[in-house]
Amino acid sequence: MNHYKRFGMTLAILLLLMLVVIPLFFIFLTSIFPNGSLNLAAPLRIFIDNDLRETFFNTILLGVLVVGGTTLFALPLAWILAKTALRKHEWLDVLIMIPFMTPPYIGSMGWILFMQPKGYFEQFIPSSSKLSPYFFNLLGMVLIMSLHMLPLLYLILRNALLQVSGSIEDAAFIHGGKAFYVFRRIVLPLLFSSYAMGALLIFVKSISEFGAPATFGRRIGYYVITTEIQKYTSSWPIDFSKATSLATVLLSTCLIFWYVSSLISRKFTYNTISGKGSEGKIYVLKRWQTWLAWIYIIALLAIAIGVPYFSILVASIMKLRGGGLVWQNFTLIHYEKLLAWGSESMEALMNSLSLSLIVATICVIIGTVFALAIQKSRTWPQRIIDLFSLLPNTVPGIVMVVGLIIVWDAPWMPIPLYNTYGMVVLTYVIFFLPYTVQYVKANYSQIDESLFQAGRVLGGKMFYVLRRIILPLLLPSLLAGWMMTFTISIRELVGALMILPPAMQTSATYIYSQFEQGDLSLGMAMAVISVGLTIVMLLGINKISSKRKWSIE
């Protein structure tokens, strides 16, 4: 038994080294050997080159502003739905998750269609044409990205607020504290640790984001590191030296902020849950305050969901872009063209579906092996596997792609995988493997060891215990991991843009190319189908989570 465990852990570590760690190492190696000779200062040249330096500071500024914008939206929303009677409306949590379920590039396209000159907003309200120049700038991109990131920070802050014991706030009120004073001197300090982690997550995801900067940012001439990396690796002349320098700086920035945030979190973490069982305090709002809270929630959902989805749906059924919002200008012909068998769009959709099916299945198989090797992370090899399996989730996606291209396109690589279908599958598997590993690991950690021991005592061999005890108990997490991987991989853009073979398209690259070429209707019809599939799969995950609960006693 121990022999099989050691073999499994060794195999897992070797696979993760080859697929994840080595590509990241070669990014750094390529960046310090720009012309075949060692130059340790080469990655720092972005601070000397005026254009690259501006790109770096653009990226940092964007991340900071998105953190500020997301906080502005998420903090009041979290307080309302955690500390008032409106918390009973749990269906709001489902609606709030929709912006994060929407791929950023699709959301950006919806906002562009709505706010551009002669766009849908101007067709509704002609005088709104004066607002268009004020939207198409950095603050407009910050608004789009903040609304996309809103659900992440909202959930973190809401959960933190729910853990604040009501007795702590009551004690402050008894001693004469007013509501704002209690919020400022007690609630905010208790939230700080959770907020630091949430803000870091938002910042890292913002500076690593490609979709919104590629669609909206390029339109306003605001370039960031991710779009420049894609340019240097995909457009002639190819310059891997600059791309790896930018990738190294982006990765280093993310790691530095992760470290700083962990220090802050450790320093400002307080115990808010005790054995006394005190519930959180619920504030009673006056009628006008309740109406004000509802207005805020509805307005936020309207701009976060209503605007982009309205634009996407309308664009997908419009005959002529200049025909206006009239019934005579609506048609379903674009969906007929899109779903016509043998068409370019249908081929792209089938490519996405086949890739997602293959990738989700491979991720479940490999992820289960890794999760079983990790178990409860008691030994250092298990902790190494756990750390390496999470790296693709903590490293910016475009950085991971650059590393994979360098390794698999190297002259010494014996397997000619680059520029093939297999390279696409490999990239997607590396991207989305952490989701399956975490789903299965979380479920496995809840299984009592006595079940396995009972199986072995009664004569069951290792594979019998695995087949008859472990896998049946892990089935809900396996299905949830499979569906989550399928959902995310079907909309992947940055990896597809950089590693797809020339004659191959997916639904994401098809949408992106149609938007770039000005054929919006077909692209938006594909977006509707992609988002629809995403919503259906996520509803399936929720159904599995609610109906397939396994109790182990």
The other form holds:
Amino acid sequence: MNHYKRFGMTLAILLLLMLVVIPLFFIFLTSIFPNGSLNLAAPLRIFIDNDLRETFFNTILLGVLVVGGTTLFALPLAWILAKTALRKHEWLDVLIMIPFMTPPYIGSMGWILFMQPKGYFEQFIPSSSKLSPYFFNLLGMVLIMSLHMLPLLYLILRNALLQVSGSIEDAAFIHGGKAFYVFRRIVLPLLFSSYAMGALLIFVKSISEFGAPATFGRRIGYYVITTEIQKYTSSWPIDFSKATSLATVLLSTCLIFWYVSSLISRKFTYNTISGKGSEGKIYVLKRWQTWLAWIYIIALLAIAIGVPYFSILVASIMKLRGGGLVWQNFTLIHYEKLLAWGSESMEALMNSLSLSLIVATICVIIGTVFALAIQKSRTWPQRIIDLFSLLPNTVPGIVMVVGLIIVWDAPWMPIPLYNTYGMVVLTYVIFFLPYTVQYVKANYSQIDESLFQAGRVLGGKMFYVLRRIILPLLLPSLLAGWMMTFTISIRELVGALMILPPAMQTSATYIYSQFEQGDLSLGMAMAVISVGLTIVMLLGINKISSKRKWSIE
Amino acid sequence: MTLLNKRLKKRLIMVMALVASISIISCGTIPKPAPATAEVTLSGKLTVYSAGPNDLATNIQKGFEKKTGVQVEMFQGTTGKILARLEAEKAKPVADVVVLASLPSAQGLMKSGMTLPYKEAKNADKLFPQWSDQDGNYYSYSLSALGIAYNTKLVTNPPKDWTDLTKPEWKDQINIPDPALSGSAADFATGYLSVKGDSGWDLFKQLKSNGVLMAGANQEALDPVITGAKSMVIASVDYMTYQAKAKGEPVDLIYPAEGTVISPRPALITKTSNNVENAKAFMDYLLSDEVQKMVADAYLLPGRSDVKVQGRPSASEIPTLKVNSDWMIANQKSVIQKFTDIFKK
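The structure above corresponds to the form predicted on its own; please give the structure of the form predicted together with the partner chain next.
Then the entire complex follows, led off by the chain already shown.
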């Protein structure tokens, strides 16, 4: 059995090396051989070239501002839903997740249609036209991206707040601290580690984001590294060495920030879970304060969900784009065209669905194997598998794709996978493997080892234990992982844009190409359908994970 | 120890065999080069990279499939994306036929030896001679003229000439398509500069200081004008505007009196094609009456001079600039570069 294990470990590491690490290494290699000769400083020339330097600073500025914006929105929300009576409304959590599940390129387009001159907002309230110029600049993009990232930081902060034991706060109050003083001196410092991790996560996600800058950024002439990489690799004249330089810099930035984040979490983590049963303190709000809290939540959700979804929906049913918001101008013809059997759009949708199905299934199988190999990452091979299999989640999607293209399109590559369906599957699997690994790993670590030992003591063979004990217990997380992978595969844009074989489209690339070249209404109708699917899936995941609590505890 | 090693080796070999078989299975999806077939009965596949408009490309694909039974794999993208794809795939070319929306780009491909001449194409003699190659390296099966598209609700007194757009009344009201994506916008910029010389850049610089925004591909530039967010598109492709107008959208288009650039849409067969017979049949099909009618119905200008359009000026009636095509080919790349530098600032 040990042979199997060692052998499996070696195989897993080799596979991850080949699929994840080598492509990233090749980006670096390509960037330091700009014209076929070694130049170690080549990636650094982006700091010399004016345009590239501006792109870099644009990217960093965007990341910083989005962190600020997200904090501004998420902190009050997290406090309200962790520390007041409002926290019993668990259904709010599902609603709050929706902005994060909305693909940013679709959300941005919704915002553009809403806010642009003669847009939907202005058609409701003509005097709002004065707002438009203030929206179409960097701050508008920060707003859109902050609302998209909001759920992430909210979840992190709320969980951290829930863990701050009520007795600590009570102690402060007893010693005469005022509410704000307690918040400043007790709660904030205890939150710091979680917040820092969350903020860094938001930062890294923002600078890796492609969809919002590609749709909104282009509108306002704001260019960032991801959009420039895409430009240099897929519009003429292409410049692979510039693209790889940018990719190297983006990759290094992300890795540095992940490292900092792990340092912070190690240094500033306090023991907030003492084992003594501690209910978090609940602040009793006055009536007007409760009202204020509700208004805040509703206003936030109206902006984060209401605005983009209203625009998408309306744009998908408008007969004439220039016809305005009047009843006579509404029609379902776009849906009819979109869902016509054998149409280009239907094919794209089917491609997306079948691809997501295949990818989700493969990810669950491989992810489970990896997660079981990692166990509690005690030995160094386990730690390596852990690190490598989560790497694609750390690395910006566009960087990963560039690496994969370099390796699989290389003249020396003996496996002719590039430009085939298989290549798309491979790319997606690499992209989304971390999700299942994380889900299963978390679940596995909750299962007490005595259960396996009991199985073995009673004479169960390894596969018997796996089949009858481990897998049934892991089932909820396998399902959640499967659905999560399915959902994000449907909306994946940048990987699809760059790696799809010539004759293939997915719903995401279909939407994107309708924005660029085709009929925007059709694109929006497709957006409604794929986002609808996403929300159904999200509700499913929510249901499963709430059941999971019940079945394991 | 050695026993263990042997076992390990055995297992490794098994795994390698497994990996190999998996990769062989996945290879099954790759189009195999079809054997050269007789001219009468065509079969197999054809890979076409085609610039928009999407509906036209799809109709042509379906029409050709129906007529010949050849299965067409079509990649639709902007000219910029197609060129990028061709360049990226240089080591392992895939495309058999390439349809672009920019003449200098096709000529560039010809000069770098990537085209396969097909002199005997049917109806080639009826094409406008100035936009097709005599040796049959490329044929411009359709054309579009660039104009100024405007929102009829917002612009009651449309401009007459390119330079009118630099007036302060249009500040921040105008879009221009990105020539790195839109082949026709690239043709406009290079064509205009080939006539005006270096002083031509003044127009673009003035446009930039008048708040003209470079707004992605053609549709991205035009859509805000349809919805009224912007007033005009400079260097807008005419067919897209006419299409929207026919639907009832509040847009129209003028061709400046000074003259404009006609952007031909050349089709070519790649030298690396594995399906030459199919590709030739496709080229014949593009020049056939059937497709030429589809072209006119899509509000493009037919590439054949004997096919007339109704209700709008035909290619010979549109005022054009006397462009220098040699200069255009030689300078396309640098013009795009400088153009985007100006508009990105």
